[in-house]
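For reference, the chain that follows is the form predicted alone, supplied as structure tokens.
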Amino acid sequence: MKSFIDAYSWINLRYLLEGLWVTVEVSVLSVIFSFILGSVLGIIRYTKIKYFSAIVGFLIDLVRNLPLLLIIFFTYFGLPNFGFKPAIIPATILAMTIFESAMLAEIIRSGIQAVPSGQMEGARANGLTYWQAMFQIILPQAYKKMIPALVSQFISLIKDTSLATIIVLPDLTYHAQIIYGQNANYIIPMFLALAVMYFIVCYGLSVLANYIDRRLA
């Protein structure tokens, strides 16, 4: 019991919160960048631009079938061989963005396909160009349909940031490892703290998404 109390000292909790801030920072930036890039890739796949869409589709399938751990490893240890050496946090954000963009691209493509074709035909009949109809009519409806799938993917992204401990990302998991590495009696308390903190962040995002979904409905 004493080990539990000692494990949750203010110094250790503050250290965990510092790691949680890094986790949230990396997650938020990765979500923003991957959503933008994933939307672009998903639209390209949907529009079936000759040759280009096929190439993009191949790259998406390639990334989706690679382990995220391998992509993280390559961005940090492989890119320096090509003259680009990112720091730990930018390397993690880049890896997460690449991986999640490929995942989101398929979700977004499927969401666009779920919008009835009559919506595009009606927009074009009213004088809108293809791209005006896509951005003003189709995508807003598609994104509403995609909210549950997008949130699920974003929650997975938050949890996947723990994989970046392989490149010593100072996130929540890594900080917990540092703490219980100094005292083996802190292992269970630290894993419990990790579970609680990850749950709060992920469940909070889920509640927010449900609220937005209800408002949009």
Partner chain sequence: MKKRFRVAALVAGLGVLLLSLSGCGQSLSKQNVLQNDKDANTINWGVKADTKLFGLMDVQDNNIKGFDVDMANHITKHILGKKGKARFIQVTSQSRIPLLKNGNIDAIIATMTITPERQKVVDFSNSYFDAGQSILVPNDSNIHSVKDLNKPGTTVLGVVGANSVQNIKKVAPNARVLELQDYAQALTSLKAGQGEALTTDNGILYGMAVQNPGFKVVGGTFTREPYGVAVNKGQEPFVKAVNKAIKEMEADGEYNALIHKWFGNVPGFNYKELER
Contents of the next structure:
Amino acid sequence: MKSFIDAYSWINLRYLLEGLWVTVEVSVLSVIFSFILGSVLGIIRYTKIKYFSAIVGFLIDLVRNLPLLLIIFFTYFGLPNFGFKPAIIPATILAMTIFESAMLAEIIRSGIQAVPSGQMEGARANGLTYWQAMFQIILPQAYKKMIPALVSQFISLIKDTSLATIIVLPDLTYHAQIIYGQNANYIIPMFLALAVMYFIVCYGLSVLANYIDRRLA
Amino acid sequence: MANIISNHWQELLTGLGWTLLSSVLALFFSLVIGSLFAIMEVTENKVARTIARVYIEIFRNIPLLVITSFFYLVIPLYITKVNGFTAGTIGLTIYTSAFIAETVRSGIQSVDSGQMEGSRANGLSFWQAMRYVVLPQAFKLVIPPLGNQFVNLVKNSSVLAFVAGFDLMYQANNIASTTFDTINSYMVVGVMYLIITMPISYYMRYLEKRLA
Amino acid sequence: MKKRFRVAALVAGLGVLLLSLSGCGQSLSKQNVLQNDKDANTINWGVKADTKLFGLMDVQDNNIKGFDVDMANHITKHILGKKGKARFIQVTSQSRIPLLKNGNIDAIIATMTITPERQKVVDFSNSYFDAGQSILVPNDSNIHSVKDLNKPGTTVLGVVGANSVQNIKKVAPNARVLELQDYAQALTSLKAGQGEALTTDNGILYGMAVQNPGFKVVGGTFTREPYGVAVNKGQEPFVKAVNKAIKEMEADGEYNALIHKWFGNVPGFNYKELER
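Switch over from the form predicted alone to the form predicted in complex with its partner chain, please.
Let us now look at the entire complex, which starts with that chain.
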């Protein structure tokens, strides 16, 4: 019991919260970037532009089928060979964005496909161009239906940032490791704190998404 | 790349073996556990439903790495010895079972509820109806998502590298840091992962199309 | 026909991708890192953050502290002058060489032994610390030296990318070696009973023993592990500047003061032997 009280000293809690902040920061930026990039890729896949869509599709499949750890190694250890040297946090955000936008592209493509094709035809018949119809009619409906799938992907993203401890991302998991690495009595309190903190963030997000989903429905 | 393959093919194949074994074991056990929780979720028993809900929500919202490290570092301190491979496979099983439970549950729920009522009216018990009527149909629907879960398992099994579980990623880390040829070492294992995951992904996509 | 074209295009695409990734250039070696650092008045050091006595994260103020970090600070001042800045980037035994080769860091000062294999890919300064490999075991262990490890069924813990892992495979070929991500994880694994002993350099092990009274360093050292500052190939001016800085520190007593500061109070460790 004493080890619990000691483990949750203000200094340790503050250190954990600093780690949590990095987790949230990396997650939020990656969600925003991967949502944008994933939408672009999803639309490219959906529109079937000759050759281009097929090649993009293949690259998406490559990324989707690789472990995220390899993508993290690629952005941190590999990219500098091309003259671009991201620091740990940008490298993680970049890796998460590449990986998650490939996952999102599939969700978004099938979301667009699920919108009845009559909608597009109707919009075009009413004088909208293809892209106007896409952005004003099709996408808003598609996104609305996709909310649950999108959110569970975002939750995966938050959890997956923990893998970047391998390149010493100073996130929640790494900060907990540093604390229990220096005092073995803190190991259970630290794992409990990890579980609770991740759970609050991830579950909170899914509760929020359910709420939005119901408001929109 | 050729250098890495010719000098380290033994480690690479060993790693591949452990990765596949871990993924297959985790798929089997998470299917069993996941189905169990899925059935608990659709029963009328409130306690069972609550237990299933709590299990699923907890393990869907905690990182796999945290679950795996817990089994590797904490369980041995207080309960029993767990090696890296076992810790990793248990972590994968628990984590994946929460997702499979959701998949199977939605599979069960998408089987027309009239089927269950009809079977019950014809004298089958709840479990008989579940076993012989509902589950076979549900599983057919969930084969593509389950295939995709297997792909996820193969990818996620790289978490074994964190607990010295001898998998492909663990071998890659060791090869990269003894040869200093980082890019090519990871490139080789990247291709090895793709050789397993890509065909399964494409086959599942084909099945999905056929079922749709 | 169309389908076959698509498959061919995809295969070709993959081929081009792999080739372009694997055949990447080495333009870094043409830059003069020392001059760049002088212009920026900053040296980027790769240091450990999980290794007591050498480089350990202090959770109170989020700074890394240890002998390596102090050495880096002093060397920086000797090279760039009093106003020179040292920036610290956390590395692990696994990530330090890729990061150096990529240019994310200018130099490594992270408990890194000078070895012939490593000298093929990086250049080292003269040794700045004389370590030797040893083993850490629980107080009640019946392992008394590295010889006791050379039995089937014995598991030894180490860290990915550490030289000590290669050494133990030679010294105790019958033991099973598990490589963890960093020293914090390796030590926690030892506590969890994942192995009978943890092996690395004595300095690091004594740091662990100081923090963890239930563990002790046994059997003395069985290798010599001179630590060097690693820099990229082709950076002779930088190596010379580091060597000069180390010599100056040894001559004016700064070096011995640092040794005293970090190793003076470590039980079982004869810091006098380390003085220069």
